[in-house]
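The chain below stands alone and is given as structure tokens, in the form predicted on its own.
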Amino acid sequence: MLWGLFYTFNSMKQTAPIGIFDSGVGGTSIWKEIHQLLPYEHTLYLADSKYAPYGNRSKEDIVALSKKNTEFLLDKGCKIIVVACNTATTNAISILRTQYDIPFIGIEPAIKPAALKTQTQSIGILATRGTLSSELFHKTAETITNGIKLTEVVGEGLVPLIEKGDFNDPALKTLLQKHLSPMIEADIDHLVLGCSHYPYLVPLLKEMLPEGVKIIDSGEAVARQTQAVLKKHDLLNPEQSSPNLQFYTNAELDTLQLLLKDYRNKVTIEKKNF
């Protein structure tokens, strides 16, 4: 009898969705890596736009912002959850491992692939504030890059824009640009991106960049860290069918509607006061 309750309560489990959270829209090129590598694994993205960004708050704000969307999560159910921005993750994600039973994947910058390749012994990272001044990206830093030469640019006003969806907006460009010329200046022969909405940028970076800076960014070896995750905790979910992918935002609809329309005919979206 008692193992059958066992089996009942695992299956459950194994059948509940991935939690995710971003302070908006960014973490979906997360969520995007998860989905390709875990297809029928049932997701729910909550995009906590009204708040962002995070990169400017303070670690109190961040760790009570990621405590209310951990929250969240475990009320609807989640057997784990990824803290898809980097700023969270920096900044809060020790705590909410020692808070709350459940398992807690988070997203760092890139920066080892980075220091390992490089040939000009010149890297960049565009980042938030929040990240680029935490006490885990020091240390991280501090290990990995000794004798590389490390350009850190914050990639201030990014955010807001790329909360918009509008990719052809020429102050959206023209920032970038500012933000790029310094690690430009530098030689940097490797572009770290340190936010999950970074890589929405992608395309105008290969634009900007000289030939042959690669780009770097965390969303593979994220899903990769996921799927062993569940692996480990007997998590993973063994039915092949159409999954529930479940988006929730506190903001207006238009740009997560954007951001996913690959997937219009697989995904829910609702606003939600959170």
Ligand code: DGL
Contents of the next structure:
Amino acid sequence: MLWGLFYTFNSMKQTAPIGIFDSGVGGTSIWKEIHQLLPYEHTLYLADSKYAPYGNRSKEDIVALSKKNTEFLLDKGCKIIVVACNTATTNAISILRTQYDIPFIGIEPAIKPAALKTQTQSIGILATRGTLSSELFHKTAETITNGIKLTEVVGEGLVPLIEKGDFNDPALKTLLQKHLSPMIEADIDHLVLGCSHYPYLVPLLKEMLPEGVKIIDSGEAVARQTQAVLKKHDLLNPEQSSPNLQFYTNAELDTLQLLLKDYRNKVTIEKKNF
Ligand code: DGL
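Can I get the form predicted together with the named molecule as well, since the one above is the form predicted on its own?
Below is the whole assembly, all chains and molecules, this chain first.
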């Protein structure tokens, strides 16, 4: 009897959605990797665009916003939460883990693979002020980059432009030129994207970086980690039917619709207050 109850409860959890949140639309770059690796999983994505960017907010603010998003996803019955935001991960995930009884997956800048592969002994990282000033980032960077030059640049101004969805705005190129110049001067051969919004800049970055500079982001690693944690907790969805792919934003729909245009027949995008 007890075993039967456990079995029913667990299979209900297995079919529950994966909850994902970001300060805005950027975490859709992570959602795409998760959906590609786990195509039968239901997902519920929160774009907290009304409060974006998180990058220049205080740690207290970032924690409060992350808790708000977590509680929304918990109310919707999510089985796991992916914090698809480097700024929220580096500032809030340890607090979330102590306060909520659900597995959390975070995203952190992939400096380790860059540090392992660099030939010039010089790598660059573009991330938000919130990520680069966090204790978690500092600790990781110190242990990994021993003897390697790490040029840290705050991607000031990039997130609001990406949130607008205008990738042809000349201001984007001007800002990137400014942000990339100290890295190019430092002869980097790897650029680490430390913000989930930035993968959408890859076409522009490729145009602007010297040939041979590799761009690294953490999206695929986060998807693999999500799969591993679901497996460990016996939470993978055994059903193989078309999943429910729900997106909520508390701002306008346009940029989400643009970034998800290849999935438009599969996803539902709605505006909601949260
Ligand atoms: N997408 C976010 C990150 O990965 C946050 C950007 C922001 O809101 O400043 O850091």
